[in-house]
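Next up is one chain by itself, shown in structure tokens, the form predicted on its own.
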Amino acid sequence: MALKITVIGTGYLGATHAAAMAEMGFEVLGLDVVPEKVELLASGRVPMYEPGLEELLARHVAGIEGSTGRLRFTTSWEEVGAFGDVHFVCVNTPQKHGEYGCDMSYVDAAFGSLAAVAREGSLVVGKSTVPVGSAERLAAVLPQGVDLAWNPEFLREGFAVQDTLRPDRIVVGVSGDGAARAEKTLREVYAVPVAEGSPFVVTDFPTAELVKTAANSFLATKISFINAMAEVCEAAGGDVARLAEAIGHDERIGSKFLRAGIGFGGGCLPKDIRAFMARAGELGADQALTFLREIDSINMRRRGQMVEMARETLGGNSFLGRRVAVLGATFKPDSDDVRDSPALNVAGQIHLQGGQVTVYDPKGMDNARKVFPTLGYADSALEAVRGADVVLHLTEWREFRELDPAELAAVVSSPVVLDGRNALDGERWRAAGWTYRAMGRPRA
């Protein structure tokens, strides 16, 4: 008989995973404790912007005309327990308020509720990003006869659907008497992507938990490394874009994640590397990750350097009375996520120092307004830059790369653009009469 799957937590990770499991042919029941979210998903809509996700939901949510009906949503734990053979836990693990450590309260609550309803012979699968050692502790919460596996997620916002349907690897942590059963079940769950070539890596609990935080720490290190090189290039008169191109041809290094700019943000990399440092300290291995503190410091420093670059461009004095246009509010393109957004942080800093800041973002406006309601917002890039003394490009949306710089030059007060993502065509903007300046490229 075909496995029936439940997904606990229907945020960004959970909603995507539930829809993808239905696409793979499984009957799926998603649970959330927020009735409004369940109602929204049950209508085939999502509470966030993720390319392709709403279309995927529409193909499978029960009650939508033409759908397979394989995907439903509920707030009932009893229904989840009676329905599911495999329970995926996809709840959030935010950074603790005022601390570096990970807040495990949502995971603990989910496991406690599952323990009360899960049927004997079922499998609980953790997907949330947790501190190493959590799985072993949580396994003891589950009743006898209910197995646990840890299956970390590796979703990239903007590419979450394809990352779930065609993952570049599937990591499964198993342990104890139920290890073989858990592995067998998850091989069945992921049979389609494995058949299409996705590697299936089986590990113990601690290794599976470490994979996600180690991967994010490596990516953060790579980003902060090239941003540190940008600081040296600024001082030495070098060009960080050419430097990145040159070292990227070395196959041991590679070219990805080597675009210098205002740094990384979002709901994963910053909090994951901080939680990793905190956990290493608890384990007595804090010296192993002291370098991550500098990675974090470099990343945060880039935001202040963008603010100072804007100040220097405006004469080196106060922002008072100066009009600043900011293109971008989300932490990355193809997302509406403004959590720990470098773009919004820079806009906020300039605003707090007296600048008249107007922001435009293709998808993140509503979320940005919730975080910084006192900033100015425009309905288009053209309106955002109207009358601006300087334009800051801070999120590398394709829409911004395709802007007509001549059209924008006609409405600004001063045609000066600062490229905080090294993503615009500087020659094209200069040809249209702009002064173009990019981070780490003082002579470019």
Ligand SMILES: O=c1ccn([C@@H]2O[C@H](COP(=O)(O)OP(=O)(O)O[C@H]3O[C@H](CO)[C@@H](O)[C@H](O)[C@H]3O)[C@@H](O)[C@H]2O)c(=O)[nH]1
Given for the second form:
Amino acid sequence: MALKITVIGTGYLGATHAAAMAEMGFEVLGLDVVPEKVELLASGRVPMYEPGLEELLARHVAGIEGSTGRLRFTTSWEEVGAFGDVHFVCVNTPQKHGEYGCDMSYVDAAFGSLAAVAREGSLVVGKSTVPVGSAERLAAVLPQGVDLAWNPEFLREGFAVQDTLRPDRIVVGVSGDGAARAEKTLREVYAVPVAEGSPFVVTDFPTAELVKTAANSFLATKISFINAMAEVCEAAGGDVARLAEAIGHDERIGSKFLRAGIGFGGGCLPKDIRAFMARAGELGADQALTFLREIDSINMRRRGQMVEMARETLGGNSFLGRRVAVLGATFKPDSDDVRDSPALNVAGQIHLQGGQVTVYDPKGMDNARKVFPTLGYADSALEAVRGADVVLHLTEWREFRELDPAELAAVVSSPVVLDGRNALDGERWRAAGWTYRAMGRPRA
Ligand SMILES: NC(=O)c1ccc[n+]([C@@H]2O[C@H](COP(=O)([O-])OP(=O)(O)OC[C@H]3O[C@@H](n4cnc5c(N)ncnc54)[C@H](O)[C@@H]3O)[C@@H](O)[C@H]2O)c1
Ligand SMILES: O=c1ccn([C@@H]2O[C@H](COP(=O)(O)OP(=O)(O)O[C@H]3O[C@H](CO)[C@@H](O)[C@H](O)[C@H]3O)[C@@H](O)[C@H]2O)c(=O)[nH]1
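Now show the form predicted in complex with the ligand, given that the preceding structure was the form predicted on its own.
Starting with the chain above, the whole complex follows.
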């Protein structure tokens, strides 16, 4: 009989994972502790913006006309326990307030609830990003006869559906008596992507946990590296975009993740590198990761440098009374996620310094308003830039690349655009009468 799967925590990761498991042919039950989220998902709607996810849900959520009916949602732990052969834990692991470390309270609560209901012979699979050593600790929370595996997730927001259906690797950490059983079960769960070519890597618990934080640390390092080069380019008069293009031709370096700008944000890279440093400290290996402190500070510095670039453009004095249009609020395009968003941080800093900031984002407006209700918001890019003394491009949505610079030039107070993402076609904007400046690049 086909395995029955539950997904605990149906946020960005869990909702996508649940829908993808149903797409792979399994019966799936998703659980969340937020009843409104469960209600929304149960009616086939997505509580966040993720391209392709709503369509995938509609194909499988029970009760929707024409669906397979393989996917249901609940708030009942008893139902989860009775239903599941495999339980995927996808709850949030945010940064602790005022500390670098990871807040494990949601994971601990989920394991506590699961331990009380999981059937003998079932498998619990951790997917949340956790400090190394957590799996071993959590295995002891589960009753005898319930196995644990750690299977970190590498999906990118904006590409979550395709990354889940066809992951570039599947990493499975197993341990102890149940190791072979857990591996066999997960090979069955991931049979489709493995048949389509996804590598399946089996490790011990600590290695699986470390693969996740190592991968995110590497990505963060690559971005901060190019941003450090951008700082040097700014000082020396070089062009970081051409530099990135040139070094990227070396296959050992590669061209991806070398876009300089206002740096990385989101619910993953910033908090994961900090949690990694904190955990290394606990393990007495803090020296190994001191470089991540620098990666973090280069990244955070970029936001301030964007603010200074805007100030300089406006004459070098105060922002008081100056109108600043901000294009972008989310931490990256094709997402509504504003967690630790560099764009919103820059907008907020200028606002707090007296600037009249108006923000527009294609999908992030509701979340941005919740985090920063005092900023000005507009319903379109055109409305946001109306009367602006300077326009900041801070999230590289396609919609912004496709704007007509001439139309915008007609409504601003001063046609100056600062590209914090190195993503607009500067020549096109200049041809329409704009002064275009990008971070890490010479002035034309
Ligand atoms: N978002 C991503 O792109 C991504 C990618 C890979 C890994 N991760 C990791 O996955 C985990 C989840 O991230 P996310 O972005 O989906 O977070 P999220 O905040 O969007 O979703 C977490 C969900 O878990 C629910 N939850 C909290 N406590 C619970 C409990 N005790 N029982 C059941 N549900 C509970 C919350 O209500 C929420 O809906 C984190 O560890 C994150 O680091 C995220
Ligand atoms: O060249 C680049 C590439 C990215 N970014 C920024 O870096 C941040 C993170 O981007 P990305 O990694 O694409 O987004 P996430 O969806 O947060 O995905 C990361 O974090 C997830 C959660 O751990 C992992 O699963 C993914 O593999 C990992 O890429 C965003 O603010 C981007 O604007 C840059 O500034 N320059």
